[in-house]
Structures are given as structure tokens and as C-alpha cells.
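Read the single chain below, which is given as C-alpha cells and is the form predicted on its own.
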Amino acid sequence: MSVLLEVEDLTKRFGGVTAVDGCSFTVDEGTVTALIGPNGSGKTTVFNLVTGCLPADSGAVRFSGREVTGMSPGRLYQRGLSRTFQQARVFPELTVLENLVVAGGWSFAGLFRQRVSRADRVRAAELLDEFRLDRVGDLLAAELSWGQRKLLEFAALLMSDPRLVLLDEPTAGVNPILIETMEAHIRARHAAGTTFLVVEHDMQFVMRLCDPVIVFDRGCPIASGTPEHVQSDPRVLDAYLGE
């Protein structure tokens, strides 16, 4: 099994505060790895350091071989690195279809001059059945309950067919049912050879869906292994206690 995701003491500070500390971590293409920690334990930091929404202090990212570090959110799409966010990013005032539209790549411009290519038009159409927005696809997205747009985000970034998607917090303010379609999307595309990282705090979701999993704490992985195995490891019980 190949590395496909490589970080490597990866440093962030904010003012006196050091929120990720010589971090490094691998993640292996064809896994779900998760990434849990206490609140605080600089998760999401991560995130946005190997998405390049924030610039590091020091240390490496390497995407397939080839280092990204500080390469712009755009580029990494581009690339196949997509990620989500806690709170669904979407464009509100455009509709179901048009998110998806814009997401494959299309101006703004392009969209309402009606220049969209029909295998677009048609790769959105799809994914709108698949995830269950078809009904909804005419509808602004401001009309879209949380649960909606949180499917619709993760729907819009499998329109430029990524190798890894990071998932943050795909659970979060989300209904039971809601989190079981959640799951199975990801299922589903894991087995068609997408690759997932996943910040998550509902641990019966990471147990069932994710390995290997790595524990954060204090800016760093302290953990990494099986479900079965960091919840029996010292440490991990240790910081979750200690939260």
C-alpha cells in the first residue's frame, strides 16, 4: 500500500500559542484514516495547513510523491485534494445544480450564459440522484436544511473525481438517518478507490468506518493504529480524560 498523503513536522503557531507542534503523519491511498484528539488538540489546524488554507511555520506536505506545501486551496483541487468544512461551504444563492456546476470548474459567467458542457450538466445530474438532491436540484441552496448541505458540499467536490477527500466534522449537527447516508456515500466511494481522511468526534462512526486511526493531542499524533487498538492504548485514554 502506497503513501499518498505525507506530512511532515508540520509547525503552526498563533501568537504565543503553539497549536500544531512538529507534526507528521502518513496516510495510506485506498484507507479511511481518521484524525481525533480533544477539543483544542489542533485537528482542523492540521487541515487547514494540508488544504492550504493557512501558510506553515515549518515542515512539509506531500501530496503523491510530490511536495505541496503551501500550494493554494485551487491547486490541490485541481490536483485531486479536496476537503469539506465544519460549517457547509456553498453558494446560497445559486441552485442545487449550479453548486455542482461551479464545482466542476465553471465560471460564474460560463454558468448563466448557459456554456456549461453537456458531460458536466450530466456528471452533476448524476451525483444529485446519487446523493439523493435530485428532488431538490431547482431549489436555492439557502433552502437546503444543514443535513443537505452538508451532503451537497461533499456531492460538489466528487465532481473533479478526487483521490483524497478530508472530511471535517461530516457528522456534526447532523440527524441520526442523516448520518447513516453519510456513511454509506463514503462506503461507496471508498470502494470505487477514494481515498479519506476524516476529523470526526462521534467515535461510533470512526470505530465503525475508519483504519487506521490517529489520536492528536497538544498539537501532535500521540497514537496511530487500529480502533481496537488506540482505544486500549494508555495515552489515548490519558488525553481523553485529561480534555
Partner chain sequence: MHTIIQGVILGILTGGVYALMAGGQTLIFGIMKVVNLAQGAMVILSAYLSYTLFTSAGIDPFLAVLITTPAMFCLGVAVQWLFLRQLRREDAAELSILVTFAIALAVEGVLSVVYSTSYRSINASYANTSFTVGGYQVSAVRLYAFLLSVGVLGLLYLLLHRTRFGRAVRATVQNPEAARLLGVEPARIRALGFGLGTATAAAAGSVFGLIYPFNAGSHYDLISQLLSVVVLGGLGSLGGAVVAGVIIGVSSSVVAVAWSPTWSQFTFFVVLLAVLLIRPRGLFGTVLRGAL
The other form holds:
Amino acid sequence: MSVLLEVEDLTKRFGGVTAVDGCSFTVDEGTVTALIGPNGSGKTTVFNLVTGCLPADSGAVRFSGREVTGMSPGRLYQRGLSRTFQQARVFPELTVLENLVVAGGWSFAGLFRQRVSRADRVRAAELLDEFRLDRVGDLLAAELSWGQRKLLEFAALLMSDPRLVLLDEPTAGVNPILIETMEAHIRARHAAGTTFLVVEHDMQFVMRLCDPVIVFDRGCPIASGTPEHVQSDPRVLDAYLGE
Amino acid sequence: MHTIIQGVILGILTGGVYALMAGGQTLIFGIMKVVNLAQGAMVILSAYLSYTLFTSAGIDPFLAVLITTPAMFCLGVAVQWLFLRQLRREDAAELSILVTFAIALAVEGVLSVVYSTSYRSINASYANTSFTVGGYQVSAVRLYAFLLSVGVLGLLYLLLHRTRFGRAVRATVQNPEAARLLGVEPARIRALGFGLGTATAAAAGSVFGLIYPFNAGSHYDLISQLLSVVVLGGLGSLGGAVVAGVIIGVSSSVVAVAWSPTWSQFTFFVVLLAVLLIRPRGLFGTVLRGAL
Amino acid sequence: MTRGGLSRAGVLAVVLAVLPLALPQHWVVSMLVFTVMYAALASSWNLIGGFAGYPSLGHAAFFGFGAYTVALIFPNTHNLSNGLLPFAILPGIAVVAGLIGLPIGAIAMRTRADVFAIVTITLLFVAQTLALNLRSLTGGAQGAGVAVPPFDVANFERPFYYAMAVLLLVAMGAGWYSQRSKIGLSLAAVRADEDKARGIGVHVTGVKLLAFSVSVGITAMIGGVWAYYVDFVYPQFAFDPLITIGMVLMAFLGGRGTLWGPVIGAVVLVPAQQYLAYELGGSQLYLIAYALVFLLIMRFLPRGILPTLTHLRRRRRLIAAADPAPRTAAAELGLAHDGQGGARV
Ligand SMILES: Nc1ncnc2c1ncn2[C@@H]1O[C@H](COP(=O)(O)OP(=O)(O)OP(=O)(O)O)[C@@H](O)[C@H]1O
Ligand SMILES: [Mg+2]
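Since the one above is the form predicted on its own, can you give the form predicted in complex with its partner chain too?
Now the full complex is given, and it begins with the chain already shown.
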């Protein structure tokens, strides 16, 4: 298995708070890696650093062998590294279909093509089917429920055929049935070759789906390994229970 | 060299007044994320109030501050309550710019109807007094104006850092949701904050009328000058506004004595562009890129 | 183009063409010139202020730029043998204004919409100050005269009217084109969530600059026609904050980010404004009226006329359709009841 994402000694401070502190880890190609840890341990910040949404104070990020530290989120997206947000971010005044099309990653010249071309429609239709959003394709994203928006955000970034998808709490605030749906979609995409890095608080979800698991505390990994291995690690229990 | 130093002295004194005017504006931005384009109009409005108090009741402009400040505070609260409160959250920042611009135009319109458009100035008995310190002229009016500005800014600082109200304001700035949980009502804080920002405009307006001749349209010049100060200082930073006020006051007055007063207008724009190019967050502001 | 869109455009073109023929009185045509001028200004402002959500307060700077360019190329000492010549240079003015707009837009749109408003309004005052102070070029506060158009007195306004009408069609055409291409899709994404748009590879900077530069280019052409029509330009009228607020106001009233909103806004407001100016005389009173109308719109109709109607219609349709089909569809998907339902209706 080759290393797809390598994070080395990443640090980020917000004023006095060190949100990410000399953090290093790797994500192997073809895995569904979990990133777990107590609230405020810096998981979202790591996502922000890796995807270029925030500049790191120090450290390096390598994606499929290339140094990508400080690269803009758009460039990374086009290179196959994409993410969802903890608070799902979709474009409320675009339709569901348009939300997919806008994520299609076209060139500058593509701006002058038709808003939603037939080719776009065909491409989006597959995803809409796969995510069973086809019936709401013409609704505005604002008219979707919270869970549907999370699905839509996930589906939209698949328009770019990403190699690595970072999911920030895909099941938070989502009803149990939809959690299963979400899990099924991740499995299907994983089977098709996409690598995932998932931040999640729902431990059952993590244990069912992910291997390996990286445990975060105070801005850096304190343990990693198979779910069983991590579960039996005393430091992990300390992190969750102790101060 | 002598003229340059003279310019620097003048610039520091003027800069203090800019700091006061811009201080209110940056405070309003900090509390409500509103770029208040009406600040200049409020300054001119209170300059006219002082003018009227001076010409009809003989009240000295420095004393008139005690009347104009509370009056303008109430006006500010009313404006916020009537026109800004109900803006929808997603585009409040964008729309409030336009609303405050419309308020500025309304104030300008009313003033030019009431006072016509000819220039006015407040000619206090000490208007032409000046001290000579080490060979340099220091105009009494400007010195008093500077002292008043420093005093009011000092009070503002104490209010924000030493009182319950100030703590509530700062909590609201940092995190409105958390502030609400702690029993602070953000809507009230916003109204009071807007009133406070307008009140500083009132204090500045009284002395503005002593220093410069003005008419209803003068607020246009102030809009761009104050915005430059606020952007240079960092949107929302009171200390930044003070430093930026002095920097811009000095540089524009040096340009005025070294080249010509007409070009000192451009100092503001050049500074603004330079800041946006080199350090868009200003001297003391923080940049947020919406990464949640 | 949809059939509805095509026929609406056709109707607009025909109405614009026959209006001055049907109502040939001078005062009517003169009012039509200003109505169409503001419709065109509001439509071009809408390209950046509406579709992209970057509310420019400095468009009057480009309006004045166009006006002064015409005044300087065709000063009143100039004897115009062909009255159409000033119209012919308009595309050149648009290109130059668009190019000037690029660096300004690039700096102003780097961070946020509020900074953008700050920079553009400052730009307006700087342009005004320049016009006042570069006396040798602009004539300063005395203003600059424009060559007298050699048009037939009986139908003097017509050429200006038709020029404004063409510019309105250009501005609306640009809006229409952007909406049916991926430009409009990108602009909508920028308007809703710029960082997210950047993160999914939308060419945010490129599309914003494109919209800004086309928008100010059209605005400058309108300024050029205006200068030729009023025949004399002064700094305080060519670079007038009222022109800025006028276009913004009309776009807001009709509905920013819609194709027809700015036109509707202008049709409602310009005749009202001319009537007020006629009744109340002094421009101070209509300054107040303007500001009050604006405040009332923002208070009671912040979306504008068209979006409010669309919203009502859409809601009615959703409610009508909600029983029972989509609900069962949604339930089947397990979507309808996941707690924090988010429809922002
Ligand atoms: N933009 C910011 N400015 C200041 N502090 C921040 C910022 N973003 C995060 N932090 C701080 O950094 C720390 C890590 O936050 P982060 O959001 O990365 O945690 P997390 O592991 O994602 O938590 P959760 O599980 O609650 O989502 C927290 O203390 C947080 O307050
Ligand atoms: Mg998080």
C-alpha cells in the first residue's frame, strides 16, 4: 500500500491556543482512515491545514508524493483532494443539480459554455441516482433537510473524481436511517477506489467502517492502529475521560 | 525642515480628531460588522448642532459636546433600531453599507434644506489664538480638539475594558452565541454600540466645526478619509484606529505643506490601496477566511 | 434562449423602438432618455452588485470617466460634422474603462464585500477630486463643454434615446448571457459562499473580474452618451454619489440578481424622481426623498419586487405539491424527519 497523504510536523496557533501541535500522520491509499478525538482536539483545524483553507505556521503536507503545503484549496481540489465541512456547505440558492454541476471543476474557458449542458446533466444524473437525490434534483438546496444537504455536499465533490476525500463529521445531526445511507455510500465509493479520511464522533460508525484509526488529543496523534488496538489503548481512554 | 516638523505637529493634532471620528466607526464595525457610511454625516450633523448652539445660545462648542453627545447617542440607537436591526443575517454586512449610505444622504438632504448649502464655520473667541512652542506654532483650537479627542477615546477605552457593559460588548464581538448564553442580549448591545459610535461622532463633530468650514456635502470627504483610517487600523480595532488616525493625519498634513493641500486628499487613497495590497487585514485586524 | 425569454426580449426591443415615436413630446422623450439610462445603469451594476453580490458604490466613477472622455475628445470648440461620431467611440471607452477596472477590481475584491464597498466609494471621491484638480485637463470646477450635436431640433432627443436603448439591451444581454452560461453559475456560487466556491475549483477571481470589468465598461459608455446629451460636464454631476445610489436603488427595488428587476426599478423610480424634481424643485428635497424610498425598500421589501413574487409563487407551488407525493418520496429515502430540517422558506 502506498502513502497517499503525508502530514509532517504540522503546527497551527490561534493567538495563545495551539490548535495543532507538531502533528504527523499518514493516510494510505485505499483505506478509510478515521481521525477521532475529543472536542477541540484540532481535527477540523488539521482538515483546514491539509486542504489549504488555513495557512500552517510550520510543517509540510504531501499528497501522492508531491509537496502541496500552502497550495490553494481550488488547486488541491482539482488534483483530487477534497473535503466536506462539519456544517455542510452547499449553495442554497442553486438547485441540487446545479450544486453538482458547479463542483465539476471546469477550466476558465468552460465558463463560457452552457450553464447546465447535456453532458453535465448526464454526468450529474449518475450521482443523483447513486445518492437517490434524483427526485429533488430541481429543488433549491435551501429546500433540503440538513441530512440531505450533507449528502449533497458529499455527492457534489465526487464530480471531480477525487482520490482522497476528507469528511468532517458526516453523521453529525443526521437521523439513523440516513447514517446507514451515508455509510453505504462511503463503502461503495471506497470499493471503487477512493480513499477516505473521516472525522467522526460516532464510535460505532467508526468501528464498523474505518481501519486504521488515528486518535487525536491536543493537536497531535496519540495513538493509531486497528479499531480493536486503539480501543484497548489506555492513553485513548485517558484522552477521552481525563482532562 | 521647519515646515515639515510644523506639518507633523499639525498632523498629530488633526490625527487625534480623525482617530476619534474613526474610532466610533471601527467600534460599530467591531460590534455589528456594519461598515457605517453615515459616520461622516453624523459628524457634520453634530457640527451643525454645535454651530446652532453657538450662534443662537452662545454655548462654547467644547461645552456643547455635553449636549450633542447624548442627543446623537439617542439618534444612533434609533437609527439602528429602525433600519439596521431587521436586516437578514446572511447579507447584513452587504446591505448595511447601503442602508447607512442612504442614511448619510438623508442627513445631508435635511441639513442642506435647513441650513442651505453655503459653508459655515464656528468662530470661537480663541479661534485664531496660537501658542509658540520652541519656534513652532500650535493652534489653540487644534490643541484643545486633540485633547478632547484623547479624553473621549480614553473614556471609551475605560467603558469597554472596565465596565460590565464593556465586557458584554466585547463578549458579543467575540462570540454572539456564547454571549447570549451568558445572558447578554446581542440585539441590545448592537443598538447601544451603534449609539456609542454615533456619540463619538458627535464629540468629534463639535470640534470639527471649529477647525474646518463645512457644509452639508462635507461628509463625502469624511467618508473616504475615515474609511482609510479604519481600514489601515484594521476593521474593528479601536487601538488600530488611533494609530492609523495619527499616521494618516501626519502623512496628509506633511503632503499638504510639502506639496499642496489638494494632493493631501490622495494620501488617504494611496494609503488605503497600499494597505489592501500589502496587508488587507490592516495594522491590527485579523483575517478570517471562513474556515469552519 | 427559452421561447418566453426570446419573446420578452422581442417585446422589449419593439417597445423601446416605438416609444419615442408614439410619445414625441420633448419632455416625454427627455424623461424616457433618463429612464432608459437608469435602467441601463442599474442593469450593468447588477452584473457585479446583483449576480456576484459585490455591491459597488463607485460605478459613478466610471460613469464620470466615460462622460469626461467624450467631453475631452469632443470639446465644445470642436465642430461636429457628423453627429454620430461620439457614439462611435463608445466601444473604445468601454474597453479602456474595463481595463482600468481590472486592477481596481483585483485589489478591491481580494477580501470581502464590505472592503469592496469601501474601496469603490473611495474611488468615486478620488475620481471627483481628480476632475476638480486636474484643471488644465478637465477645466476643474468650471466644468467642460461638449461639442454641440448637429441634430434636428424637432427630434433632438431621439439619437440619445436610441443610444441609451442600445446600451440597455447590451447590459441586459450581458446579464442574460451570464445567466445561461457557467459564468452565472459561478457568480451565484461566489455570492452564496465564496470560500466554498474557491474550494471546489470555481474560477472565483477570474469570474469576478470579468463581471466587474464588463459592468464598468458598459457604465462608462452610458456616461459618454449622457455627457453628449447634457452637453456640459461638471465634476460634481459626472461623479455624483446620487448616480451611484440611483442605480443601486433601482436594482434593489426591482430585485438584484434578476434580469428584469433593474429595469422595473428604473421604470418605477425615474419618472417618480423627475416628477419630484419638477414639483419640489431643489435637488435637496429629492435627495431626502431618494434616501427615504431607499430606507423604506430596505425595511419592507429587502428582496425587491421580482424575487418577492418568485418566492411567493415557488412557495405556493411547493405547498400545493407537498401533498402527498414528495413527502412519501422523502420518507422512503428517510430524509424528511432527520431533526434539523433546513428549508429556509
Ligand atoms: N479560527 C479559529 N480561531 C481561533 N481559534 C480556533 C479557530 N479554529 C479553531 N480554533 C480553536 O482550535 C482548537 C481546535 O479546534 P477544532 O475545531 O480543530 O477542534 P475539533 O477537533 O474539530 O473539535 P470538534 O470535535 O468539536 O469539531 C479549539 O480550541 C478551537 O477553539
Ligand atoms: Mg471539528
